Amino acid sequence: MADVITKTSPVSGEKLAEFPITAPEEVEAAVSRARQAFAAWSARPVEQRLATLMKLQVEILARGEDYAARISQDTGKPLVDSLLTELMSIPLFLSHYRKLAPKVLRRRKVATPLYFPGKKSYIEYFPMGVVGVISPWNFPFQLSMVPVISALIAGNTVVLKPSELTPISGEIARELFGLLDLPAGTVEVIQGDGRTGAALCRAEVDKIFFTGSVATGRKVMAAAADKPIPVELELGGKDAMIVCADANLLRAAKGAVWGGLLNCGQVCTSVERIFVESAVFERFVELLEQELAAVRVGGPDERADMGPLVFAGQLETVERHVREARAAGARVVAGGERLDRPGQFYAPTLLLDVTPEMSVYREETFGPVLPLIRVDSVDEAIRLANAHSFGLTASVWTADRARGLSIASRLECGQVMVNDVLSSVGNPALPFGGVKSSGFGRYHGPDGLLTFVHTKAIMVSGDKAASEPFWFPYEKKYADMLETFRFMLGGKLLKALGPLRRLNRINAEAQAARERRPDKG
């Protein structure tokens, strides 16, 4: 096997780089490096560790475009999107946690019930260790810095393995943190492949964060059900846009082109299957076919609105997504067929008469790609979307924002938009993540940084009395032990003190006799 990543380029098909695949003995190397970093990192207040974070911000709003260039070389996206969905997301969570993780992160007071008198309780938290953070290679930059910041933050220290695919982004991320003040150790960077992926899997870290397709996912999650440790998996999705009767259509026809064709519909968000009411689909589909028609693609240097496939693989399972649709009974009214130029460029494509058997509606096709169904109701609508196995994102049209807001609530997925697409998937208060075939656990917002710790329950009591109400010795205890339950049980608490002090009252008078005892010693 190759020992280097041979980086091409999406737009042209040129080599840009290599790049030396991590053996399993240096994953190793670098997991114990970071092990031994985490007492430093740790001990840190998190305000502390938020400062040297926000070294990043200042960086990035300095040398972005720098950054965002070599962002579009790895990926072929426009210069714009990289800026946009890549880099300034970025300085956002950083702002957003230096305000959000002191309160999340530190210990708080809880309810503490009437039947422990005296006592006091408390949450806290306390970060794991060392997280492998397994990479994409769709977002490669901003889904690489949001988890190992969000884990720095908590306390951690990482070992980040980035996509094999966008090895570029990788290096950009290494160069990021060798800039600030860490100790040695606190981010390791491992380029590789799969094999490298497994081996980080296998080393002593504890735990990973995947971020990929569900069939490597479900190889991570064996991995660590060995050991065990915890895993978040954040997967795929068909986010399912439903376009009702009373929708201004203009609006959602350009959302739809939008959330399709952004990344060239490399988004685990992106619209892949279009619910639209019967009454306005004619209307609908000319909007759509406008907008397609005005989208333009090329390679970061034409100012395109779409760029390529980020590798062949993926240009493949397009082409045979459109392919075996044809075959099925679709109709291609848009693209539908590879550019005719270097790189992995496909045109921008609209099918209508999808059905559920097809594919390109049961697989999620990673491609600009905007599948049609036309049903009867917005019941229907949400009954198909509910039944698929992925369960990411959706998004609702209506004029009526509170029937919108109901719909979003009858719907299975981890994140609804109404009248608007991907845009939360920006907001670093929401939390993000799926369910179903899309994974489990949730990132941004305080659950980004509750991933990231274990917890820890405490409770406090006082040391003057000898002992508790339910201690032993039993003796002399049964009748008001059974009173004090028969009262918790019925929500009755207040009752229960009167049984709860005799209970300590036969205590102390146990004690006072123990006291009164000739020392047999």
Ligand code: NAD
Contents of the next structure:
Amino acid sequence: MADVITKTSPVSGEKLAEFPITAPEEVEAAVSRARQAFAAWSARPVEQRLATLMKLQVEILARGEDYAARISQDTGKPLVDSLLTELMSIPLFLSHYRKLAPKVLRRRKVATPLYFPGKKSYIEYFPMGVVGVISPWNFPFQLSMVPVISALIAGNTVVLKPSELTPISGEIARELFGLLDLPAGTVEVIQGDGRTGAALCRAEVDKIFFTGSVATGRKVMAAAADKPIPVELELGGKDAMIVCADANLLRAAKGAVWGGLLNCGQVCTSVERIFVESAVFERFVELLEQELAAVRVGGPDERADMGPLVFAGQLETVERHVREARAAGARVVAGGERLDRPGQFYAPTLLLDVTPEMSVYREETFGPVLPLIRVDSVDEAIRLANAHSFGLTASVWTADRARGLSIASRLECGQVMVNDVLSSVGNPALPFGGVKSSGFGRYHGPDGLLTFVHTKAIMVSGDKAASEPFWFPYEKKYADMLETFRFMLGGKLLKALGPLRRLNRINAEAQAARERRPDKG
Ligand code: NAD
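One more: the block was the form predicted on its own; return the form predicted in complex with the named molecule.
Complete assembly follows, chain above in first position.
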């Protein structure tokens, strides 16, 4: 394999730099360094681990502008997006976990039923070991850093493989973790493409946290099944936006344009299907046209709203979806073509008469395209929204909050917003993840720590009694066992104490008889 990644600018197409690829044997060495670091890192109490990681917040606040410029160079996204959607999430998650993690990860006492008299029960958690984090190129910094930080807080060490399409962001992660007081090997960053990712899945890791496409997710899961180890899959989406007739249409149109065009539409939670009630369809299209016309497209230096697609292959996907939709009868009302300038720029696009058979409806487009579907009723919109292989996010737009909530409850996906788009991902308290082909598992919030630990159940007894009611010998116990069983299943737990006491007496008598026998033993 080529031993370097050649990084080109999404804005100009020019070569920016080369990055050495980590060879498969070096991947194994990185994993074993992370394994060695595990004992020292996991032995630090969670408060100390958090205190160590808080330096990231200081560094990002101090040098945020430099990092934003480099992330924008890597992806072509506006500087505002690099600040808002990439860098800001790190301090937000750290502050959130600083308060939450000690509570979530500590041992806690849980109820012990009456038929286990005198016992105490606890749940506690322990880190898994070495976690492999494999990340995509669309939010290359945030989608690397948040899982890595969460895994570290939970006491694991990590090997991170960023996307080969955005190696600059991977290097920023490496530099940042290099500034911290971590045992050597606690965070290893390996650069490379799918072959490096596959080598990481084959290596001796204890969990894989994967964010990327469904096709790769399947391969990652198959590799994890071979061991077997747990895997979390954060895959694609086809966000359904439902615009009810009573919605604030201007707000909904502005939301659709931001939610569909942020990061040039390269967001797993991008608005990719817009269902609009028939009564307001024409008015909504007018508003969308106005809003789209105001979007400024350009590179990070042009203070634009929307940048280019990150790589040429993604531009081809967008062009194919629009071409095929057009051929199948969709109308292009705005955009519909790449821009006549260097780089991977595509015009903000509005498609009408989109149907469920079209690739732009079935597949993830991941580009600045808004496909509209006219529906007769909200019920029809919900049915269509749910009848899709993806189930990551959705949004509902209505003046009636209660109705919004009840529609949200009927949608089959991991996150729903009422009268807003995308932002819920940024609330560190809310679990994030999908259903169906969008993957499984949740991170962010308490789930974001629990996904990186094993759960251990502990039940403690005193050691005074020589035996327990349910232990051997069984002889003479059947009648009392039957009574215990009937009371327990009948919900009369207090009454079960009588036969339980008798079972104990049988134990004591059996022991006394044994002690009286000369050949006891
Ligand atoms: P991708 O699947 O092509 O690549 C993702 C990562 O997997 C990259 O680092 C890649 O090098 C690596 N990889 C490739 N082959 C591998 C293999 N055989 N074994 C292990 N690793 C391998 O995805 P992408 O194009 O980088 O990302 C875009 C996709 O990610 C979209 O579908 C998007 O919706 C999804 N995504 C999901 C979320 C989410 O949170 N659910 C967030 C962002 C992006």
